[in-house]
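Encoded as structure tokens, the following chain is the form predicted alone, with no partner shown.
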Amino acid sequence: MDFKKVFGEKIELINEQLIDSITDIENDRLREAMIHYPKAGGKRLRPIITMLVADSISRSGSAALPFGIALELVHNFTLVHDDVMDKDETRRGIQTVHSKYGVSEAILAGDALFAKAFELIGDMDLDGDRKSDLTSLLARSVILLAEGQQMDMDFETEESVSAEEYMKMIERKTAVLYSAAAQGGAISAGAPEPLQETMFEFGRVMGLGFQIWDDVLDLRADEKLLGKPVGSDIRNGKKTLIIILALEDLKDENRTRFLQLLGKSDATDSEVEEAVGILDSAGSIDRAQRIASELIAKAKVLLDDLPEGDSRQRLIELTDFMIKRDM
């Protein structure tokens, strides 16, 4: 799919309201560290689904949209924290809000971008109702971010996570801003609740088979379009899907080498890759393409709840594309 010749309107629109939305901060500092990432674009996955899926039900997608930038807000949000945290200095190619203004201004930025998210809520054209479902949804996908982030974190200094402990993660870092998403467009069209229910489970299955999808693109992607060096995850210790159905597997040498390899910050492009090849061997790499295709699969399935029009196949070609991107 041509993402941006299919969504290119949309993705316009939705940038315009995003930098608008923070145009009133007064003081210049601290504006231009809260727009630093939202200006320098994305696909913005999370805005879409939820104007697709309010478009779907009643044609609603422009007065849900303002709930899909709360989300992009809190996504940006999350990065600039999160960036603080890991201490990075460069993000897809451009300087971390906190290596270019400052970590006291990233943290006040981060701070001000949720702010802002709940902001847009509490201004949307809807019933009371309607507005009070999408706080609670924007707040416990807050809660839950929080909760999937520090279990990342914990991961780094275990010796071993289960597959079921991982998929526990990415429920809660990176899924359930796009459950959020689908849930939200719902809420918003004034959608049944068990139709919102639906749109949930679609979000949240989408959501993991994006994350599982992002991991196979760290070992197998081409470096320019990725933004980031290949192998980042077997450099910095990341245990995900791939690496933990290795070691399920993994036995003898090819197990202790690749144990010397993972985590090892300084590894050479030689060392990245023969760790790579050690995940080929195992098979983990294909294993979990094929589970990221199942959920996407899964995914779209859930779709068959909306009524059929051309905002349900942009919905089914934007799942596909989950798993079908190269960065």
The other form holds:
There are 2 protein chains.
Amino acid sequence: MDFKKVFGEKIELINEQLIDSITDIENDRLREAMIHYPKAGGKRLRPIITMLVADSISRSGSAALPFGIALELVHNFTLVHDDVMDKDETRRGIQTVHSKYGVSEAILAGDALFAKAFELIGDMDLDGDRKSDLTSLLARSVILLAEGQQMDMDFETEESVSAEEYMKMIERKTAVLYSAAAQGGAISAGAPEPLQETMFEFGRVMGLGFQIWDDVLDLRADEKLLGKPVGSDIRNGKKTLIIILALEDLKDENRTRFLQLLGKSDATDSEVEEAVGILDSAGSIDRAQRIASELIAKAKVLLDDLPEGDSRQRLIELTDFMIKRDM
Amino acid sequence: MDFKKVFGEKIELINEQLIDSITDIENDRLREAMIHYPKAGGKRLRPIITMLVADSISRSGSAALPFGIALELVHNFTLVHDDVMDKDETRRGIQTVHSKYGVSEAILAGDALFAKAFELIGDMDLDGDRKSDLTSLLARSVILLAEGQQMDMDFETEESVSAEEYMKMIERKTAVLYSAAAQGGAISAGAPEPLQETMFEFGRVMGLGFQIWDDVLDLRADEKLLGKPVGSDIRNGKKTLIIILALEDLKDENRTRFLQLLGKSDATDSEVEEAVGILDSAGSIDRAQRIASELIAKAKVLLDDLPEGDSRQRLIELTDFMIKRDM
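Next up, the form predicted together with another copy of the chain. The previous block was the form predicted alone.
Every chain and every other molecule in the complex is listed next, the one we just looked at coming first.
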């Protein structure tokens, strides 16, 4: 799928409304800090999913779009705050909000992006009950995001993390906004509850597949496409599923050597290559790739519950794209 | 008015629901960081106002309470984030959240408190339209809070700030949650729009009076009651209304001396006393006190629009208390 060709028009519409949603902020510094990431672009996967689900159910993609924008605002708010927590100076080649505007401004801009998301829901052209359901969905999602982020921080100091705990963490930290995107599209479109729940589940397994594929890409992708150095998870000692699976299997000198390299922040490129080689020989990269593929296959089956048509077809392609994308 | 005696039962109920709202957070560290300020107590002015307004209109204080709790959560979230921005180590005698749990945890706990506030509104036993109105009110309030906080930070580097700009800043940073408290009570109670708007205005002028009285207290209160050193605004070089009014009037050596002392972080107690003396002689503390009294009087007139009864009477007493309290 040529992502830009298929979704170009939607992305343009989303970008317009996204930027537009921030223009009424009075304070110049606050507004500029808020708009810094949204105007840097992005694939806008979450709003696209919301629109496609709503279009598929009742051709109501445009009416559902503000909820998609709200999710994109929340996604951007978490990026701003996560970057402060991680003390990262750059994100995909641009300065992070706090390094450009200051830590206080970044905290505040994140808070305001978050509030703006709820304001957008309040302004939607839907009856009060649906808006209230969307508000609850978004609020619950952000609570889970915070739980996931805290779990991820806890992992840094924990001796060992199980595959199960890892899946629980990424379900909260990554998948939750995909579940919200799909379920929110269904709620906006007036879908019955069982279909809303199926859409939530679709987003959940798709989001899990997305994250695990992301971990694979960190080890196998091209550095230029990735926008960050290959193997950064190894240098950061991050406990991804691949590394957790490998540590369950690795023995003797392979294990000793791998543990020497894991978390070695100044590891050379050839040391990172060596670590990737050990993961490869343990078969854990292939296993993770297989798990991601299975999750994506499962997500596609759930799409059978949507009415047949172009929008569903686009959703199937988008779901496939999650494990075909190279960035 | 004996505040504790009059509102003791309400405060107990509020504390119970406030703490209860956080218990479902799974992650121990996140939950503890979230609950740190709420469990330290407080006067709970905002939820009390919400309940009294709703009780006065339709005896629906209990039904409106979750919105009051939501405001208290938002108030606590802003305290957590403000303390990170100000790098304060203590708040009213206890460790700040970030100094106890870490900066990342404090940012995250603030975010989660904020999300929780919206979840509480979604769970209220009201029709969807009212819940949607409450969501919009809360979202708009937090956007204004962020605008006010950014204005306040901008003031630090600005040469001069006008009284008008100061009023605009505290309207956003302080008064907004009082407006929301009163209007939210009216929305929950099903009041017609004009009464909702009157209640918003009541909260606004009351909140302004509250903040200006706070600035007066900083210079005239007893240190133990205040919970922080007297004159901290002088040592911090904070541009409060009192100081703005004085700078409009002060001339010659009085002005020169005052500007030497303003913002002198290591000023001795007698230097602070000297600065307060200059403000006194310029009459600006008295002027601020008069402005606060006029705002409170104006707020009380607006309460005439509520049905007569005990709840309205309590609101009148509470409004008076705003400029009688010594902490």
